[in-house]
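Shown here is one chain on its own, the form predicted alone, set out as structure tokens.
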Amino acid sequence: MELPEALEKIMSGVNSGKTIIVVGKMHAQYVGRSTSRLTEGDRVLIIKNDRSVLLHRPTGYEPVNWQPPGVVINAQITVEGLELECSRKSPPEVLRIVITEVYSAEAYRLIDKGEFTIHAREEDMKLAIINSPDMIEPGLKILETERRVGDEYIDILAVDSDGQLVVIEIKRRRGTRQDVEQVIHYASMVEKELGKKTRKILVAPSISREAASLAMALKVEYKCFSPRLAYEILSKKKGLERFMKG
């Protein structure tokens, strides 16, 4: 594709709120919070309909250069090639991309109303709480996980900032009446074994009305904690790629 034709397609797509995908030979330079220079090579340039800009190399899932949504995009043909300037004022930064050869350039009107759901396991939720117990409440300290009581195992045994034992049961789906009863059962076994009163906490992304009423009556606390939040915590703690492979 000739550069003038690609320029027309890119700017027409940007101005009409389309997603643009350009494959070609490019080099780039960034000036802003830092500076970087990327010498020429085969790249994939994506300009989304919110004007976020991603420049990808042929390998790896992360862009080598990028700009967030809402940047100002200007383009022209220069002696170097098809030059795109992607800039914003706060913070002041500019990503300059020069395309010297265009293999393909397409613009799409993409519509996405789908809901994104993370299917994390209860084990992942537990690991996230272990890594960030303050997500349940400030000052919480984990004592044991998978503590055996009789023939069963408690997800987490912790102590709160006042020194009181806390029995925590984790569910990855909506909490039910049976889950509340399970926490009560585990807590009673711990109290019998250790001779100390415990707090009881059910952790789940949501709770049924019946379960919430029973929990209030039996003094079982409910803490909202979703698989998505667990995913975010773990991805920050040990890296997204490692978490997804695990």
Second form
2 protein chains.
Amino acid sequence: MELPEALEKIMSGVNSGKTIIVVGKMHAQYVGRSTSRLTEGDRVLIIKNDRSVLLHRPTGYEPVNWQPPGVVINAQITVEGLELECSRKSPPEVLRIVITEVYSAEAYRLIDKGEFTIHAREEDMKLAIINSPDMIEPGLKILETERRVGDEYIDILAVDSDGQLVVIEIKRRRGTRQDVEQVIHYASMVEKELGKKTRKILVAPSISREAASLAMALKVEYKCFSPRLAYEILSKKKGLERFMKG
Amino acid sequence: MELPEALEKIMSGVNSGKTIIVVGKMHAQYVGRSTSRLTEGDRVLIIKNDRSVLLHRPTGYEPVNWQPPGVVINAQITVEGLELECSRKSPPEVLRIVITEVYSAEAYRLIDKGEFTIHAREEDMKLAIINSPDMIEPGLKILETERRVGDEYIDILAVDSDGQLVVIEIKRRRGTRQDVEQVIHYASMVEKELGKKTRKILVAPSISREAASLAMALKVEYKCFSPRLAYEILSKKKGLERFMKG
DNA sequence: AAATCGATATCGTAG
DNA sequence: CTACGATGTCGATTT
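Now the other one: the form predicted in complex with the DNA, given that the block above is the form predicted alone.
Following is the full complex, with the preceding chain placed first.
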């Protein structure tokens, strides 16, 4: 496709809120929060309905260059080629893309009212524990979730069968040394605020060797629990509730 | 475009290492590290040369669903539509995409040998400080960078004009409370290992109010320095070197 | 394979 | 706007 035709497609698409896909040979430059330069090669450029801009190489998950939604787009033909300037004010940053050859340029009116639901998040692990605290430890009673201490939130504050406070930190991924430090930090704030000693439990699907030895040293307990198991427990419970209603 | 024609384009493209772009109405399901469900809507599906899979909604930076490079792709026409199954073994996960309507489906042989260079990273800030330590504080001398303590790395270990050890932590973005805690943590490990007191400095372009007050309380000093300034300093130095050579 | 850390991280949420 | 934590974070590097 010729550059002027592509320019017309891009700008009329941008102005009417379409999603534009350009495949071609391009190079790019970014100046803003960082600074980068990309020399010529075959790329896929996507300008979405919300005027976010993605420049993809033919490999990998991440765009090599991009701009977030709501960017201001200017385009013109120069001696270099079809030059797109994508800029915004806060933070001040500019992505300049020069297209030298166009293999394809199309604009689509895309309407997406689909719903996206995700399960097996940290939130689901929390819900499963609230529903079945005995899973963590027999006799455990939940006192509060998301208790605010300073500017931070403690995942779960509970009390064990001996009446001692328990600070619980949940991670959906393998527990790290820093996660152990986080629960220690939360517990120390609770202890300072309430003037009571606490037990500390890190709940995660697995734990790194370093985190395990640090936990041992700092008297942080570890309880194995996975997001997948949490999802299954919640599904079962939901299924049961449906059955009870029905 | 009819579904069988799209199926043919997709599979022959996948088998010959092309990049495939499909625009159409689709829904998707993911099971693996998490679990998600996306109901029908207009989407852009990209299968790259390296068999990474991206499913984009018409808004936002991130793909709503994806698979990393090297995934195994199977496709067939079912009663539901054109069904793509993208799976891998480690970790075990499957992304199932059902295309019910195809607006466009094309395969491109994309060759990208371009170079990507980035500046104004945290690494550049470190290099600038190594080149001009006086910028941080007159008389500062760099002892080590990336010093390993346990399993972690300290950005810069230096000594001030009074001969006292200085632990420096660099951030390219606004400093947070956690960054202050990190430099404290590193310093305590150094103090334990070397048996000497240290000064602690957080270098960042700005600092949050909470981080500033925590830094004050914990005797962590803050020095303002930005990635952009680091890049300018390094560019100037490089220009000077070129001038000296030429 | 495991662990750590940086990133133009992005994104949502709360205040 | 700022601040903070979650993410199927990804990706690079080192052991």
